[in-house]
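Presented below, as structure tokens, is a lone chain in the form predicted on its own.
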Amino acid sequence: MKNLYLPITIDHIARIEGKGGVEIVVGDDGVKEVKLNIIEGPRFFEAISLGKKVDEALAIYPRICSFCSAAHKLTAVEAAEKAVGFTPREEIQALREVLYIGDMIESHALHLYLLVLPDYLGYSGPLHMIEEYKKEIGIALDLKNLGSWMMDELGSRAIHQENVVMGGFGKLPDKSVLETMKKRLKEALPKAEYTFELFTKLEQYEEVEGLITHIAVKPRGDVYGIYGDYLKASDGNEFPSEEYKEHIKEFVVEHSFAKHSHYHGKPFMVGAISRLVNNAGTLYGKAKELYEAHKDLLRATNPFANNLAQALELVYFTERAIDLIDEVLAKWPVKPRDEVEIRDGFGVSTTEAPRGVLVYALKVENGRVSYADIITPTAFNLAMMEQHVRMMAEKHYNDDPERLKLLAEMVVRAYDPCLSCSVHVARL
């Protein structure tokens, strides 16, 4: 008798950024096919920026996504500065990293408490949790508001930050603002630690255990962080950021507006757990203590460990921002900006966005952008994510379809995807 295959479809994955679905085709003999259907409309940001003056292009790129706008702005500005041969002063770089950390704190807090936690507590969404879990929702909003305020003060607004310019900042906040920021970060640290302890108690599903290749930015100065000039893989390979296309290949798949990516011909993962897999030795402070006490849960073989890794990073980046502010205050007053001579050149910046490695490659000719290539964390992750959804489906295809749908969505949410960022289709 011919085997009958039936689709199990999730038209819209809940509690992620952007619009995408899952299609799982199953039959009596198992799973035939799994597709992550990324139906977020394509956005031609690279093509739009071609021919634009550099400063105009740098105002366009953050519009790729409001959720990740600081990451896009800061990475694009560094790529442009590299292209023209400019290096910002240490205190400017420190303040930019504090701004980036604001994005990290806001994003991680929202993802963990409002997008992930409802699954484990049996709720369809965070609004239904308020009555019973008022403390957790309060912590989520406190951390979110802190990160948003940090971006507002340093970036001029919480989304699409325009205050970051080539050479530095348009203006800097008063010293008292940085002192207040340091005070608020210290007050937030116990909330970050509570978040980590909470997420150590949540299940990491064994169904998706397996070998994963992790890629992360190798941090400058051998201190766990956001910026770096090399990419590091868990197979022991390291290569300059400028060589990313020699090792990572993007390709089109028919069921998605977002491209997939392979590293040396195979899927791979980026994100908080990938940063820890590659760079845990550069942690310090309370985060290092927590990592050493719980590293058996922060394992490289399970994508659900990404949730706990983000919780650990809330602790780390809160402490890191305090230290960076101290470094800047020791040099106060700080000149906000240096003049930048716009010359022809090519630059690549690789940074660690909340969701993983973000790549910007820009070529500048006659003061205008003549080439642009952007690869976002979700575009890197989609092939690996699809593979993990299939692994989950192969273990549960005989279960109640609603149970399978929930588990498939939980796999996707563990990656914290940003689908708006992923569909940056361009023809150059």
Second form
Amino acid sequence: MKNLYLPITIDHIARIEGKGGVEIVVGDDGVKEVKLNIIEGPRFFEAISLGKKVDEALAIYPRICSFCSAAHKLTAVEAAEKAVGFTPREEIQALREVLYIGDMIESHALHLYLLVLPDYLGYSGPLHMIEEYKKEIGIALDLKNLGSWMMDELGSRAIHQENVVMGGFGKLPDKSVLETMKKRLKEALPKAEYTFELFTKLEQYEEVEGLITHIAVKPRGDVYGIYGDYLKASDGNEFPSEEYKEHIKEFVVEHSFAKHSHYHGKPFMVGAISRLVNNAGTLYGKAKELYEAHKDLLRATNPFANNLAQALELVYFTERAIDLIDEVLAKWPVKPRDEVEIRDGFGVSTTEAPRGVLVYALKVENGRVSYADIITPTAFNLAMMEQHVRMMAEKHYNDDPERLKLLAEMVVRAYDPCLSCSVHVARL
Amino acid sequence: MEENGKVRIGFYALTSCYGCQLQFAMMDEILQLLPNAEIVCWYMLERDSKEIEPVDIAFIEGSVSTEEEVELVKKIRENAKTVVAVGSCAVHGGVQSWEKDKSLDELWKTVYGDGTVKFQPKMAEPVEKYIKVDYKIYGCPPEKKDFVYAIGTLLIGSWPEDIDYPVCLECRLNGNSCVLLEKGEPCLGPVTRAGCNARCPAYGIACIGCRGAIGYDVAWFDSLARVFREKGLTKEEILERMKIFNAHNPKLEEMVNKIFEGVKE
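Moving from the form predicted on its own, what structure would you give for the form predicted in complex with the partner chain?
Up next: the whole complex, starting with the chain shown before.
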């Protein structure tokens, strides 16, 4: 007699950004189907920005996602600047990277402590951990507060910053604020290192071990960072950002408002671990030492290593922000903004959002957006993520369904998906 | 309320950027609230969330953007004593309503081509379109103090009051130079609900109206449209800007049309 299997369904994956579920269908010969249902409604960002004035379009793009609104703002602004043929001064670029790092610190701290850690410690959510894990929750809040405050000061607020505009910033903080920022970053460093230590102890779940192609931005100036004009794949391929469409193809899948992406016909991964896989050679300072000492845990073959990679980046970016602030202070006073002439043109910006490669391609005609293509890290990751959930399910479909559900969710959480982000992909 | 005296709270998301929840989650003040509250549903932070259970206060973020979400808001309403719409998406339909007058089909084709998806998409709409909303927290995202004020008053059994004056007022009180009159930029401060302490104009950035237009018919879209027109903006440009966060406002077009159609105001 045939066994009776019920589909294992998670309607709403908790502790991620956005709304999505998992469906696992098991048959007699094992796992038949695994689907990540992205049920967050469509918001048509590219479509609604078409024909709009550039500055107004730049104001709405960050609203794609709150967890990485600074990433969206800064990438969109750079694409628009490239389109009109404007390059910001070095000190403006440095300050923008500091703002971006604020987002990175906040996002990584939030993801690691509040979204990921509860699974490992046996809690359903961080609110229940407060009594038992006072120190960890305290560090999470301190790091997230630091990141938010950096975005407040440089971006006007922690979510949906309006202070970044084409040509520079609306206004810059006083020199004393940057000095305080430096001091606070220095104080945060031991907390970032504690986070890394903590995450070296977590399980890697070898069930999902296998070859993964990683894609990341090739950092400008060969220093590990956020901005870059080339994309780099772990198969050795390197290409200019403008050529992204020649290598990465997107397609609509029936079970998701977010599209899937393939690199040369196959799923691939982006994110903190992908950055390390491709660019670890450009690390420096304490993070480099930690990387060398824990290489074996930061495995290219395991998506769970993304958690530890984020923890390493907390250390790296804290140090990096200090250096960038020093560069800017050496040139103080800094003029906040240059006049930008809005000419016609096309620009592509690729940056490293907390969750991985973010692409903005914008065309400007008569001061208005005439083409917009935005591809977010989560949209890049979905196909690979689905494959990893399948690998987990294939090993555990005979276990207690509750256990399988948790493991499937943990795979998804390791990717730190931003589902709101993922549902705005355009094909024109 | 629970027998243990705790207030039962649910935080629900429709289609949005999750920024209102993130703002809420990022408040250290939450820690003070926790001993007196039972978090029944909050998927962003709690795996053990229950979407369909009675709560005292339901906070809803996001616009109604799928048929499934229409059903969800109705269920939330049935199970909640007080419903609070949180943020510009839930209150005003959000930036995703910017092109609400285009057909859904056209927008769909631009983004998804001929692809089909098994869920039913809809043009984004405010929560109030489908259920009774008891209170609104404005902003994209709301200010932290908006949450503190709303929760504080609801918990003591009182009622949070709306602000009925514009961003302009806060801006003048802070002594910022005027982005509209002195720099000639299309600032929406004069029609936008205050409460942000004129955050953007303080950075020299024109207000884009993220808290939505002031209620009680106090938002004078017509007067502002006249100023914009004098500065050389066309009717379409004025409407485009005012619609970023106000596309569902029933007064907007009528008032702006007045200025351009020569009707005596």
